[in-house]
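The chain below stands alone and is given as structure tokens, in the form predicted on its own.
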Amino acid sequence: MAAPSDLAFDPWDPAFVADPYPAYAWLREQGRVRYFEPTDQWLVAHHADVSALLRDRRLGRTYLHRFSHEEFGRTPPPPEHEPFHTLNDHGMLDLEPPDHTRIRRLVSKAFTPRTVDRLRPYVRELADDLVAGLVAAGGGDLLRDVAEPLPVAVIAEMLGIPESDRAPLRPWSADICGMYELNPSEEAAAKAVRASVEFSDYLRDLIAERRKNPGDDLISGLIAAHDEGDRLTEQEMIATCVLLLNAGHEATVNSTVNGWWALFRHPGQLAALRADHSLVPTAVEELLRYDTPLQLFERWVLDEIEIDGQVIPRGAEIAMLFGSANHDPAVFADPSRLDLTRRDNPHISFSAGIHYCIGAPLARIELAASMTSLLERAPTLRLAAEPVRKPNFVIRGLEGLAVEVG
């Protein structure tokens, strides 16, 4: 078997998609950062460097709440993008304080823990449904099946948008995350650009819509949450409806479908698991862990910074690998182990710092739901065909994951 080299890094590789974990074995054997010409970012692979950064404020999501682009050395997007940014750049994911402060501080006036925590018994009943339809049908695509129309129906649920209209939530969403791939193409830019247009159309009707008939949803709290006589707008409330859907269900997708192709693959961890439904709520934290959702997260250096004696400058983008950070041996003891009674567990697949995923506990209640719902009703849940990566790195998942029952 061949050393492994640079190339070891290659995201654009399916065989490094597959498996990456060797590489960021690797990675971090080689210091605690390197740079990547290909995407001209520094590569940060350790743990303790991951969790620090993600705190720290000379790092940004954007860089325009203090430079122009020229100011920054970088050229600006092209103006055929702009309903992408535009919809993206008001999005908390993308604000750094004041702007970010203020909109998650108005944004979790409404979604609140009481909020997510109501939901309990809805997401439990949904999934129940969803196994019962793939056991009735003998099996069928895990994706397609439970993990897609899980979360898909939960947010849509929680904004309010009528079943009649959540057809095109997904591929809108699928869409628009295609332009958080490293060096997206033109093609996957004009469906983003597409779908950034077609989503901003559908929710300013919609909240025009509660606007005039307030109801018991997020959108409703969205328009009435005020601080001081501070109110979101509606450019940063639709981007706020856009980023719940899409980080709150593409994330819970993959976890569940790489969660359960893990699991296939360590049938001893799977019997345990099935042996002792009490193990869902850690085995969850473990999936997470062992597969991550989230590959990569992007800062821009807003200010000098030295990491390991390499001093990297303003206007430099740092790429924080996650999934390496959560297999880091200096943190979790045989990280290559799929270990589903893991108790000293602080992955960082949430993230950390002011952009901590603020829905962490709503997937957190959608992958215990549908976990725990395949475990009662689909005892002998296997595997039918060997599923098939998707080419994406940053968010990393399966094209399917074919099953069978009974």
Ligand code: HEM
The other form holds:
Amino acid sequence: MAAPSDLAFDPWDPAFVADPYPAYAWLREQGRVRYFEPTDQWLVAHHADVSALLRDRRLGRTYLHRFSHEEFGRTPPPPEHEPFHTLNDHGMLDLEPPDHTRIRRLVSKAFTPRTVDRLRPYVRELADDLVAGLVAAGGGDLLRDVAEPLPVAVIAEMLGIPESDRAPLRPWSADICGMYELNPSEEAAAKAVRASVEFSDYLRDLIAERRKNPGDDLISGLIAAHDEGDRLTEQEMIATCVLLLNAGHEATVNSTVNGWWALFRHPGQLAALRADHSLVPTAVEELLRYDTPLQLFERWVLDEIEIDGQVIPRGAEIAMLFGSANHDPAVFADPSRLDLTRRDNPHISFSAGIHYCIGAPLARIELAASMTSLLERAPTLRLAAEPVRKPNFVIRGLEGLAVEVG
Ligand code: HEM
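Having seen the form predicted on its own, I'd like the form predicted in complex with the named molecule now, please.
Entire complex below, previous chain first.
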């Protein structure tokens, strides 16, 4: 085996993407922070540091609330990428206070644990129907047949996207998400731009229609929302809907298939889960930790910071390795072991600080619902073929997961 080296962290190497965890272990041993030239980022791999930096107000998801691109020493994005940035930069995930606070406050009313809890029976029914279809067919693709349609239907239903309009949501989302990988190609950027234009146009029309004929959906709610005089601008509405639709399914789809793939590779753990369905809540958390669906998040350094004696100046970028933080032995006993009974599990898969995932309570309900339906209705579920991993590093998923039942 080759000695681990700097090349051990290589997000473009399929072998690294297949299993990045040994490289993370090596990175953590090297120290707390390390400059990575190919992306011009500072890598942070320890749980304690990732957790602290996510809460550190000297860092931000954007710098544009304080500095121009030039003042921050960065080149503005090329004009042809503009539709993507207009969309992306108006979503709360890419805003900082005070805009972030205003938009998050309005949206979070729809995502309180209590509001979301009311969706539990509906989500379960949907999961049961999808799993019944899979069982009737004797198997299929767990991604296409269960993992994907469930969260897409839930978030589309919440927003009030008519069923007949839902087919392009997933391709639009996938194309936009291409921009969240490290150093996206021009081809990926062109796809993201086209999807941004089409998705925005579609939502602009839908919002106009809801303005005329409000319903009891989230879009109508956001149009009507007043919060201490705050409202969303039309561009913020569009960006919020796109963010909710994208963030509202992408990671849940991947968590479901990554999770079942991990279960199939650990038959002893799967047998224990089948024997005791009360393990579902801890199993959901452990699978989110074990194969982290979103591997890396970035922050800009707005005011100089120091990590372990290393000064990181304003204008630099930090890449926090969530998958590594979730495998840090300083926090997780025996981190490379899948343990569905793990109780002390402060994984960071939903982030922390002001951008902590607003959809975490919903994601947990969806993941538990599909897992329970599959355990109850497809007790013989098994792998039909070795899955192919998507080549992406940041958004970690599979191309599909072929399964058999019966
Ligand atoms: C397993 C599923 C999910 C995972 C792993 C996940 C993970 C995350 C993470 C890591 C962040 C913060 C990124 C950062 O700090 O830079 C985030 C933010 C967000 N997520 Fe999720 N998410 C999931 C499901 C959902 C769902 C179901 C929804 C909505 C229905 C959602 C909506 C959002 C939104 C709107 C934000 C932005 C919050 C803000 O900036 O204040 N997510 N998510």
